[in-house]
Structures are given as structure tokens and as C-alpha cells.
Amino acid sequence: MSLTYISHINALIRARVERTPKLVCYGQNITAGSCLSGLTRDLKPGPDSRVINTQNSEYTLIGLGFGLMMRGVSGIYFMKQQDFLLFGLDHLVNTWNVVRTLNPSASYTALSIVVDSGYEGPQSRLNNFADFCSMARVQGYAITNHDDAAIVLDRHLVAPGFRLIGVSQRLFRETPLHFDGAAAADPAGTVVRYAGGTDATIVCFNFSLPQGAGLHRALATSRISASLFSAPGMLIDDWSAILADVGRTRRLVILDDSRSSHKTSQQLELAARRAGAADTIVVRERSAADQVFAPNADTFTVDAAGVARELGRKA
């Protein structure tokens, strides 16, 4: 069986769970039925740990993780669909505002599947990961490839404090991108650099790295050497690594496939303009209004030839 995005993430999760003591993993059907399309298949608890299949009650389950934290017990809540975080927003915002003042030493991670594969009904179409993080002022991490999966899950799946982690439904059966050890993350794990270039800087947000990698290859055929970054972090305060690169190339390309009207990528664009780092800024994003309430493939395509033309002229 060939390695897929979901099987790679599953293997990393299983390895971390098995070696972590005093950890409670829970969620609906996480070790039964589909195991969330294979995301949680074959989970085995470590020492003094538990793996629990629960009822479908998101409000209670979001709060359970905070209760465990307050008792010094680490937890991972595996959620089959990130849209259902809406049911737990009170806990996500208000309960966490109380718990965080206690400086808990335990870990709590809510790991969910982001429906970014097309319209699947009114409860399956948000793809607004950053909005949840902004509302709760809690960090989130999007997993897009072989390398950032290892970075995010190793650093953040079980670590003191609370965070959200999202995986892409669209990429489940795809072969995960692998950059042959070239991936280098900042200390916070919110920005990852995959390649260096001299003519442009490509930065990918949400789950758009596959499109960014394709654009990187296409620009090379047009003799445009580009740096390639992704921003797995949903809340980013330090853009210095990217701005330093943009300061060299003077041309910034932003890709963002989220559905939000208030995108994390807009903060980078503002920071670049304020710093005067770029002569040309090219943005490709998904509109929050396009085909929202009708069945559609919800694809995010990037016209490489169009981007190359825009990079060839000054802003």
C-alpha cells in the first residue's frame, strides 16, 4: 500500500500516542467504523492512558478536554469535522479564558478534519480554520505535507497548553509532498521554508501548499527562481523570516485557499506593504462568496502563466 497523506499522519499520531503516558484520546468512532477515514486507525494507549469512543456531543466533548487539563491530565479530542467546533465555541472561548489563567501544565489538542473538498451540505463547508483561532485567540496548525506533519505533530500534538490542529479532507488520498529534508521551521512552528530563490517569494496559507509547489515548479520553467514558504500557523505575530526573503526578491506571491473573509494571509500582505519590502505583490485567494451553498468541487487553481506575467511588471 502506497503512502498517503492520511496514512502518514495516522502513523505519526499512533507513534506519539503509544509513547505518551497519562493521555486520554477520545472522539466519535476513533477506533471503530471508519476511524475518521483512517486518521485514528489502530490507536493504542500508552502507559496509564485511555482511548475512548464517545457519543456525538461536541459541546460536552470540547469542555471535557479543559476539565482534564484542570486535573493535570492531557487529552486529544479527534473531531470528524471542524464545522462542529461551532457547537463548542462557548468552551473554546470562555472556558479556555478561565483555564488559561491557571497556567495548566497538561496538554489539550482538538484535532479535526477540515472539509475543503467541496460543498457537502450546510454543515460541511466552512473551511475557515483561522476564524476559530482568531475568535478564541488560540493557535492552530494546518498540516499540508509529509514534512510539516512531522513538525506540527512532534511539537504540538502533546505539549503544555491548548491548540487546534487541522487536516485537509481534500488531501486524504493524495501522496504527501516531501521536500527531501529541506523543510526548516521557525521556533514557533508557524512558518516553514522549503526552498530558496532569488526572483520571488511564494507563501502558502491554509492548505494551499500543493498549489504553491506546482507554481514553484512552473515558474522555474519561466526562469523565475522562487523561494517557497508555507504558514501552517493560524496566528502569526512574527513575519520576519518571510519579510527578510521578500526584501531580497522584492516580489511576493500569496496563495490562500481558505473561505474566510478575514484571512491570515492579509496580515502578511499588510506587513509587507508597511515594511516596503516588495515592489510587486501578487495574491491568489478563494472568494468566500463563490458557490457557497450549491454542490461544487470547491477547487483552488492557480494560473501560473498569469502569475508569471504579473511578476514581470512593477506594482
The other form holds:
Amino acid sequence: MSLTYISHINALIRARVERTPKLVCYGQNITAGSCLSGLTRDLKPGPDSRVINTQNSEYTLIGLGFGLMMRGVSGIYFMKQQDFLLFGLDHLVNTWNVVRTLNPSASYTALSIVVDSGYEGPQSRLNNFADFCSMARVQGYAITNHDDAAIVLDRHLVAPGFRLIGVSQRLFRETPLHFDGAAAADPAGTVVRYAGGTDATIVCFNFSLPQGAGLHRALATSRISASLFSAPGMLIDDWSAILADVGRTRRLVILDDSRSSHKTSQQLELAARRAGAADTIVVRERSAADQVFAPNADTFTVDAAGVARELGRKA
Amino acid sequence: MARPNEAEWALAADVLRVRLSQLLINEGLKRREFKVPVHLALGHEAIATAVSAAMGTPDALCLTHRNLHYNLARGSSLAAEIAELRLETSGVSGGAMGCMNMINPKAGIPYSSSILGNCLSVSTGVALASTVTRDGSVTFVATGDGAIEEGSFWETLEFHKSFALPAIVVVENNGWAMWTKIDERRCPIDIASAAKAFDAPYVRLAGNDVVAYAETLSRLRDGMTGKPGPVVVEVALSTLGDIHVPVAGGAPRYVNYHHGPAPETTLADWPVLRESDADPVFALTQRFDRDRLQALARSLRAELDPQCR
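Switch from the form predicted on its own to the form predicted in complex with the partner chain and give that structure.
Below: every chain and molecule of the assembly, starting with the one above.
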């Protein structure tokens, strides 16, 4: 069977779970049926650990992880849809505010599927990962490809403290993008660089790296050599790696496929403008016209030719 | 009734200490000494003392915003509680939590929440952890009759039952939620039937007899070893410190105490607030010698007064 985005992530999770002691993996149907479309298939507990199917009580299940943490036990809550995280916002904000002051040594990760695949209808279409992170002031990581999956899951799936991890349902059956070891993360693991260029800097937010990689290839055919970054982190304080690159290329391209009105990408744009790092800034994000609530394909496309034209102009 | 033994006198002393400590805090509230919101629990001393007495060394107690009495019962000094209310580093929680989130993990209180129903769901994780660490702990979680209106109450019972977790859910039923009586706001909820729906044992405590409460809770706690699973304990109590609120053009409205100072409640060496078993201190006189209780109260007052400075 060929490697898919979700089978790759599943393999990384399984390996980590099996070797982690005192860990409780839990969630609805994580050991039954499709196992969340393969995300949690064949999870086996490590020493003194448990893997359990639970009831449908998201508010309580989010709080449960913090209770485990307080008693020195780590937890991973696997969630079928990030929409369900809305039930647990109180715990994300209020409970975490208490627990974080205790500097817990245990790990707690809420790993959810962002249903960005379209055709769900007016509901089950939430694609606002960064908003959860902003409200709770908790770090989140979006997994978009073969390489950042390893970076994010190795560093953050089990680590002291609490974080959110999101995976894209749209990408589940895709062959994951692979950068042959070229991916290099910053120390915080919030920014990853995939390629260097001289004429432009492409930075991809949320789950837009596939579109960014496509743009990177298309610009190359137009003889525009671009650097390629993604920002898996949802809360980023340090833009220095990206701004240094933009300082050389003087042209910044920002892609963001989230639905938030307060995007992480806007902070990069602001930082670049304040630093005077770019002569040209091109932004591609979902427009108000994209906010169609009837079932639809919900795709995020980037017009490479248009971007190339804008890059040719001075700001 | 047999003469109280030493352990029972210790329970009586704790009830008096928790009451006097709260009355002293109330005097500070009247003087506006604290910036953090404070929810006194006058009238809740018997259940807090009994829960503390029933807890084993590894046990955990998850609390609500009304947690002063449990923190005091678990051994926090009045000085440490007042320091916490003043946000000083010598406070129970190092001055980092204030009143509504006051915790004392070393004394078995890992969590208190100011959000209605929040501590219930956290208790599921605390209890589940005991099945991983195998530390033999039982999780106590306190809530109120207002919080059982939240979905988390039902979700929590379901989870505790589904995974046979060693948990004792204590519902402090004072019949009020903030400034409204329960029957002014919602339909009755039969907590015994709720427990039965989850096939969980149910026990009702009433009368504020701290010795009987402690015996019952200890029996329930020890029973968790052989047969884990949640037990629901409903405690009938009155939150004392009630007030009469002026109403324009009408008679003053009687309301139950909710938070802040209890302005009509005064500090006295013999700290009975109501001459009935609605008052846990008065209830002590039905089992213990009144003269000796009053002497004990005076002695405790002498210990506590200096801690307020």
C-alpha cells in the first residue's frame, strides 16, 4: 500500500505511543471502526499506559486531560473534528490557565482533524485552528507534509505542557509532500524552511503548504527563484528566520487557507512592514466571497500567474 | 449517645476552627482588605471537615470557587489563607491563585475552578490517573446544586461509571444559585434518581452531624477498594450569612449569601449563627458538651486571632 498523509502520521504516532510510559490515549472510536479514518489505527499502549475508547462528551474529555496532567500522567485526546473542540473552550482557556502555573511535567496533547475537505454543509466546516490557540494562548501545530509531521510529532506529541495539533482531512488520502531532508525547523519548531531562493520568499500558513509548493514550482518556470517556508506554529513570536530571508529577496508571498479573521499570517505581514523588509508583499487568502455556507468544494487555489505578475511590480 | 472519643473531639475542633477562621476572614471582607472575590462557606463546615477526615493520604479533592472551607479543613492555616487572599507568596497557593482557584496539592487539593461544573470534568482525569499510577487514591469532587444543571455533571457521572473509577461526587445542596432559589429558576432535579440512572450508589447526608458524616464518607471511601465506581453524596445544608436586600417601594428581599462580606454576621467567641442543626456549630451541641465546646472555641480564637495580623 502506498504511503498516504494519514498513514504516515499514524505510523509516527503509533511508534511514539508504544514507547511512552504512563500515557493515556483516548477519544471516541479511536480503537473501533475506521479509527478516525486511520489516524489512530493499531495504537498499542506503552508501559503502564492505556488506550481507551470513550463516550461522546467533549467538554469533559478536554477537562480529563488536564486532570491526568495534574496527577503526573500524560494524555493524548484524539478528536474526530476540530469543531468539537468548541465544546472544550472553557477548559482550553480557564483550566489551562490554572494548570500552566503549576509547570506540569506531564504532557497533554489534543490532536484533532480539521475538516477542510468541503461538502460538509453549513456546519462541520470549521477551519480556524489559530483562533483556538489565540484565545487559549496555547501553541498549536498544523501538519501539512511528510517532513513537518516528523518535526511536530517528534518534538511535541509527548512533551511537558499542553498543546494542540491539527491535521488536514483534505490531505488524508494524498501522498504527502516529501522534501528529502531539506526541511529545517527553527528552534521553537514553529517555522520550517524547505527551499532557498533569491527572488521571493513564500510563506505558507495553516494547511496551505501544498499550494505553496505548487506556486514554488510554477514561479521557477517563470524564472523566479523563491524560498519556501511554512509556519506550522499558530502562535509565533520570532519571525527572524523569515524576515532575514525576505531581507534578501525583498519580495514576500503569504498564503493562508484558514477561515479566521485574525490570521497568524497577518502578524508576519505586519512584522515585515514594520521592519521594512519587503518591497513587495503579495497575500493570497480566502476572501469574503469564499464564505459560502452551502455544501461546496471549499478549495483554496492560488493563481501562480497572478502572483508572478504582482511580484514583478514594486510595492 | 456515647461520650465522644478523642477523634470525635478532633472533628468538633476542626468544625469550630473552620467556622472561626471564616468569621475572621469575613471581618477582613467588611474592612475591604482583599481585592480578590471571596466566597465564604459558613454553614458548610461539617461536610468539609468530614470529607477531609475520610480522605486517605494519596486521595485528591477537586473543588469549586467556594473552597475556603475545604482548604481550611485540609490543614491550611488561617494565616496562609489570608496571605493567599492578599496574593502574598506565603499564601496557600503561593499567592498565584487567589480565592476562587485556591489549591494545595500537597494537602490533596490539586484543583479548584471558578467555572461552574468545570472541576467535575477535571475530576475524571484525576480519577483515571489512579488507574495508571495504581496509587490506590480515591478522587473526591465537590459541586453544588447549581452546577448539576451543567452538562458536565452528567458527563462526569457517565465517565466515572463507564470506567469504574474510584470517585465520590459530593453535591452541596443549599437550594440556592447565587441570588435565586432553585425553584425560582428551574424544575426540581432528583439527585437520587440521577445517580440511579447511572447505577451509582446514592447517599444523602443531613443534619450537620460531623461525626456521622465522617463515618459515612470513610465507609464509602474504603468501599472503593473492593468496588470502585462513583458514589453520589448529596448534602443538605444552608449557606449562612444571608442578608436582606432593600427593594425600592417594597419590603426588603431575603437572599442567601453568595459572595463577599456577610454584613449581618458578627464575630463572637461562641460562633453559632443559627440555633438549629442548619448550623454545623450548633449541631455539635447535640453530641458534645456545650461548655467544653465553648472553651475549645475560646482557645481556638486565641490561636487564630494573631494569624489575621
